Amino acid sequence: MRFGALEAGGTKMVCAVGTEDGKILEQVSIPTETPEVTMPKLLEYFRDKDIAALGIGCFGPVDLDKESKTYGHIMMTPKMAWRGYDICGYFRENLKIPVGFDTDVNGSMLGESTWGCARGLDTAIYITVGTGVGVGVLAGGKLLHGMQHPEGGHLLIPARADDSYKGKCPSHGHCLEGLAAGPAIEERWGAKGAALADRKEVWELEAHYLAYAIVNYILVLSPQKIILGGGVMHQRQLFPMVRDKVKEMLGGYLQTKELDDMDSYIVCPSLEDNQGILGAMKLGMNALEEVR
């Protein structure tokens, strides 16, 4: 059987086709336009693919309440051509068939959890630091979703005494996004982040952003695993800052097996960044089996 999935960003659009046991057979990225440009071909590429559901990850905030007339359109997106866009109504009313519909973040919480590194755990968190943050939360084994989906990556954060950056979030000024996305590190410090890897201070400030709010994720959700994805953190000299950091800020107050061995607890992705698109292949598949 064939699954479609799609990991709709503010950039690209990623499609593949593959199988249940995560097998991908096909993948093509298609540019983010306007809906009018970009949905079309999207239709085009699934259409005669011989798809049994499709599963899409998309950006956000979204609707995924299941009793709300807006289930499956993105809302209150920065991204004006897209704000109230049914995206998911789009393709059950085209390809006449089921549609899983997440977050992007939760997506990939939901592939590695799957077929990655969070296999068989309960809890786990993924975190994606690139042009936004995004925090994807598998909470009892179940992804978390509550009100709406959390929205991890705005969680308030002061700014450390030597950082006088006012912030880049829009709403928010100091929330993790603000200090620590990409565009913040990029304002902050004049270049982007990869012209920037010699430079310590740069890492160590970032490193102190995100152990911040790592620890206050860790107080809350008693994650497993946490994974660390996104454009920022292909800066690997952060890894072990931040575990160094986390470790620090807890303080000894937890003593767990996962925080005695923290090179296994904060890792990065383990699906060769793949985890986005199979965990909308998984969310169709588990659309399909919601019909059943």
The other form holds:
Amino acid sequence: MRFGALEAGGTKMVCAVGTEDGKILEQVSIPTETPEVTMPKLLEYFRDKDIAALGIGCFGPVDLDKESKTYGHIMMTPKMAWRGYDICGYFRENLKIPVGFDTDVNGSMLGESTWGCARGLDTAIYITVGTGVGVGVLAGGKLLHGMQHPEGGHLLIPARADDSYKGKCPSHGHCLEGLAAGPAIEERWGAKGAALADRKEVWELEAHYLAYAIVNYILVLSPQKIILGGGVMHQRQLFPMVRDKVKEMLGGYLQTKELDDMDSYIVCPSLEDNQGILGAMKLGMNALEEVR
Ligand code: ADP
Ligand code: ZN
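Got the form predicted on its own; could you also share the form predicted together with adenosine-5'-diphosphate?
Entire complex below, previous chain first.
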């Protein structure tokens, strides 16, 4: 059986077709413009692919409350053309197949828990640090939704005493995204992250904020694994720094086998950057399962 997968991002739409064993048969990338321009192109791609269901991992926030009139819509995104857009409904009506829908980070979390490094785990988190910060949560073996979905990227964080940067989030200033996403790094230090690779103080501060947030996620969710992806995490030197700071900030309060092996606890994604598209495919598989 074949399934369609869409990783809907603010700059590009990755479309793929694959099979239920997690194999991607084909994949294309289409730039994200307005819904009027982009959606027909996506439909054109999926239309004659003989897919049993489609899964979408979408930039957010999105409405995941199945009781809500706006279920499957994109909500308060800064991308104005997409605000309020019924992305799920468009495919359901035009393709007439089950459509699975979740956030992009929940999608990546699902990809890792189905085929990657979080396989078989009960509770784990996937954090992406890129243009924004997003956190996907697996709890009790399922993606966590609650009211809609967690927004861990906006965890409120005090600025460190030696950091006078005001923070970039329009809603909170100082939240994890406002202090530590790619655009915050660029505004604070006056250059893009990739060009700051050898500035030790940049990554020491970045690791501080990431560790601060991660300690709070650990305390609230008790994850068995923490996966860190996104453009900023290409700075691989962050990993050992974050691990050390998490350990230090926890202050010895928790003793678990996972925390004794930090190199396997706080890790990079394991699916060669396919975790998002594979997770979207699994959302499609789950949607088909639900209607059966
Ligand atoms: P998006 O979040 O838009 O899906 P990315 O995950 O690639 O895309 O994140 C883009 C952000 O990551 C930008 O702010 C960019 O400056 C930053 N970034 C990309 N590559 C690197 C790198 N090698 N080192 C540090 N920051 C990077
Ligand atoms: Zn915020």
